[in-house]
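We begin with a single chain expressed as structure tokens, specifically the form predicted on its own.
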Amino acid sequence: MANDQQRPKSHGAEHAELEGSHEAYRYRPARQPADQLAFRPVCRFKLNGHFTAAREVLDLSPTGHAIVPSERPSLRPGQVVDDLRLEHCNNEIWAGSAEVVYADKDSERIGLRFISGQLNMRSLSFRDELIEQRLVKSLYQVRSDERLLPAEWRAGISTTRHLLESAKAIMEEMERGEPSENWSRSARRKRELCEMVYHKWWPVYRDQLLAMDSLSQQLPKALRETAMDYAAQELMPLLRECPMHSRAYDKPLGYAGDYVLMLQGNTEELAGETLYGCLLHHMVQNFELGKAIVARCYTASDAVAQTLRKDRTTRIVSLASGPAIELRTLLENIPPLEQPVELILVDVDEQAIQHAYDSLSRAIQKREDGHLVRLSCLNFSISQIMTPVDEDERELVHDVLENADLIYSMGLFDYLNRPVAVRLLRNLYSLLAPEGRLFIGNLKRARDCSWAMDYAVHWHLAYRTEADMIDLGTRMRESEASIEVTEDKTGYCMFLDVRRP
């Protein structure tokens, strides 16, 4: 009794206190009812010398099941079926012996207990689930889609995939005659051999794209949605092997346009793992939408660089910050600072921020001048700046973005209807300094590539022209203020230039 005593405390269970089932003594491994299977499995067995198959299937367990024979065989428990074949959706399986462990002659069901190894269920419900969620619904939408859709407009889209099947056969031929180490390697030789399809197939390709834009804006408004999930079904499979398309589409951090597909279209080397995939890509920064997301970084660039000041710390804010390409170009490219500069990055994605700070931060070490500037990042949304939950955020706000000589945006607006663009305005011109800048930018619509965008990559964007920039402005009600639109150099963005007196 002392030894008991003394004995350490179990960090797991006693076993001697465990206790066992009280309802179902006897364990049988869970059966999968057969009639909630898409697809009702087949049995075929050999009696008598000929295969016969079970009028139906009633269960099945990774060691057994149950059957209604066809016919009242000559089944008895005990007995060894040598050859059973179990078949779903055309496809055998499970085979080999089983034995009858019961035959119930008032419901004619009889039950076999395989002796040939185990059914994999794992697997079964796999494969049903697989085709009746994915293939089965998949085809059945496709023909009622084509019920629907406009006989014209699917007959465009089937062009349009094998225009994009014409491109990939040669890009797969030019790969089997250029060694993959010549190009893979070598950025320049991927845009020699990408350039050399592009100049002749993106003309025809690009006239199939307004053609579809033209068609779509025919559809009646009740079937854009169909339309867009039939143009994704059908062409995003052929536009997969391009990084940005794949990424537009997939949206891993959940929205379309985030920093690594800025950063994708701004690199000199076209990615993908195949010459299609870089064709894809090329095509994609030359898109005219593709063009504007390089030069708006110079152009909101000029716009930092212009705003600097001689007298006095010059603080600048960047919202929805991205990669910070533009701050990056700045910094590289300005002469010697004669005044302090606060760089401050405002995006609600953690990772943007992480790669714009280590970025900046790299280039800023590289100056001679670099300890004139600072740099600090807010990781915040816009409801969180229009709307701060509490006085804490409040006053982050205030400390961190007020009196800002210049803040500024170049993609957000793209994402944001009119009331929340104007109250968001509004917000941000109460922050600036006096003398200080609004200057936000906005993509109009581009139809060698919006269509495509909105159709195929679901990367929907809220498109403006130079009339709705200034409506934004107006609607600020700010009557002092100074407000003008300026265009990048490529004239699909543009920026709502205001300014506080």
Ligand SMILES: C[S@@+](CC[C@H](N)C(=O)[O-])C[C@H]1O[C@@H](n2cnc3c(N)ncnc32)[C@H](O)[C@@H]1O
Contents of the next structure:
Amino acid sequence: MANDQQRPKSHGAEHAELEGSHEAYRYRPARQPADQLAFRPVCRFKLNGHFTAAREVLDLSPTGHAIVPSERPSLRPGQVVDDLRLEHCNNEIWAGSAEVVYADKDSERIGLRFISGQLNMRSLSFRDELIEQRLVKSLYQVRSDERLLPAEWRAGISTTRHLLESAKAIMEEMERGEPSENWSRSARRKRELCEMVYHKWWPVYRDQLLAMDSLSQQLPKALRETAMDYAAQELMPLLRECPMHSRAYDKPLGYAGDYVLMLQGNTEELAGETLYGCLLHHMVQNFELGKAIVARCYTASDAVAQTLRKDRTTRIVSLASGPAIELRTLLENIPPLEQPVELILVDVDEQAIQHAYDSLSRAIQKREDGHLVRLSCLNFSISQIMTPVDEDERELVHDVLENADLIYSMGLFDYLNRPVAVRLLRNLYSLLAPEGRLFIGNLKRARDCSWAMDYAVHWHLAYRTEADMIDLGTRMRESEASIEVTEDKTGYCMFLDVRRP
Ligand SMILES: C[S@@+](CC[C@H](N)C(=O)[O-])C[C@H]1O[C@@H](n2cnc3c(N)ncnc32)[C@H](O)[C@@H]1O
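Next, give the form predicted in complex with the ligand, keeping in mind that what was shown is the form predicted on its own.
Below is the entire complex, every chain and molecule, led by the chain shown above.
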């Protein structure tokens, strides 16, 4: 056996030198302060043959608890209380005998040690957090929804759910019958499988969405929010597998309609992780507004192409540019440029700008006339354009945006109320060069999807009609401007087309 001298140097602490506690020598399980629970437990016990009034519990552990003393001192250390009951929300959570461990005259607490079994702290926490808080709240919600929301409307939500469930069951069956490498790696196969089901299922589901749209319009305004919460709670579990529904509902950037959603709406390859998720993604892309967010890019792209035909350098501003898909498509497809162009992207989201900058830079590099395109980006919000906080911001807005030949925007005015929209239009108009053009997109309401957007995913848009668009233009009070409204090819995205003389 090796002696001390031969022992290798230890790589850990020396056991003999480890120290114990210097303050609380005796181990006691951690106590849970009662005020950390949502509902405070109370305690009663028999004294002189009668139960005391409920005493507030101050803290608890598996082996004992502390209570508030009564006015008349009646408990002494060492005394055994035979019939003690602990209650939480009118439920008995522990019963047995306990010994008084401290009850000083001046103390603000009396300590009792359980001597007939332990208190299950986990059950207490389940009861407090899950049962009394969550379950009771949701049971109350069920009853209150039942009372407030019309039975016919709730039945409609159940039918909507059943239709989603039936599509999910079929897609899952398909997934089991199709080797995953066949569909998950082939954009074409995904689309093919989804199309097979969509073709039969969508007309029925669509009718159901139209029915929900009509039923919901009969709800009193005061009930709309309750109804939206109810619809989301019932439908989101079945819509979550869709990348677009889940992102719109979760709003990771704080608002629906971010640049990733626009990419998902425009992508060739369906992005659900399951075939059912892909079916829902396919459905969103085929909603009237799903088709409009693709089609409006071509309309905006045409407006950009027309501006490029000027026989001088042009400045084109995309406001709330997002992924700037229309500019990428344009740069990939237009014939060689004859004049230089400056493309200016403005968006509040830095990630959106980064994505658009990278994608447009690649497209510019591939063009032989790429040196004629200057790309600049402004990570600004419209509020900085309308109300710059200081002189620096004001100057920046003017330097970057002034003298624009075209300022266009899509997917922004759909979120602005009328006063803000008019104010922004006025600001933008003042930044136009002579003969400059504002081209501002706004979606119309579409009955096959706007209901689900509002009620299930809480993606609320300021839909407008043609008359609303003209009204916005008129309220700019630019008497010399020419104002028209045009549409994309789906008819669901209108553009307010304002030209400066
Ligand atoms: C629905 S997307 C539209 C993107 C792009 N125009 C399109 O049609 O594909 C809306 C964009 O507006 C941007 N946005 C939202 N609020 C904004 C604000 N207050 N100022 C500037 N951009 C904003 C978002 O970051 C997002 O990229």
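Numbering follows the first chain given and starts at 1. Bear in mind that the values here come from a model prediction, so they are computed numbers and not experimental data. Rigid core here is just the name for the largest C-alpha set that superposes within 1.5 Å across the two forms.
Comparing the forms between these two forms on their rigid core, the Cα displacement of residue 441 stays under 2 Å.
With the core held fixed between these two forms, residue 355 has its Cα displaced by under 2 Å.
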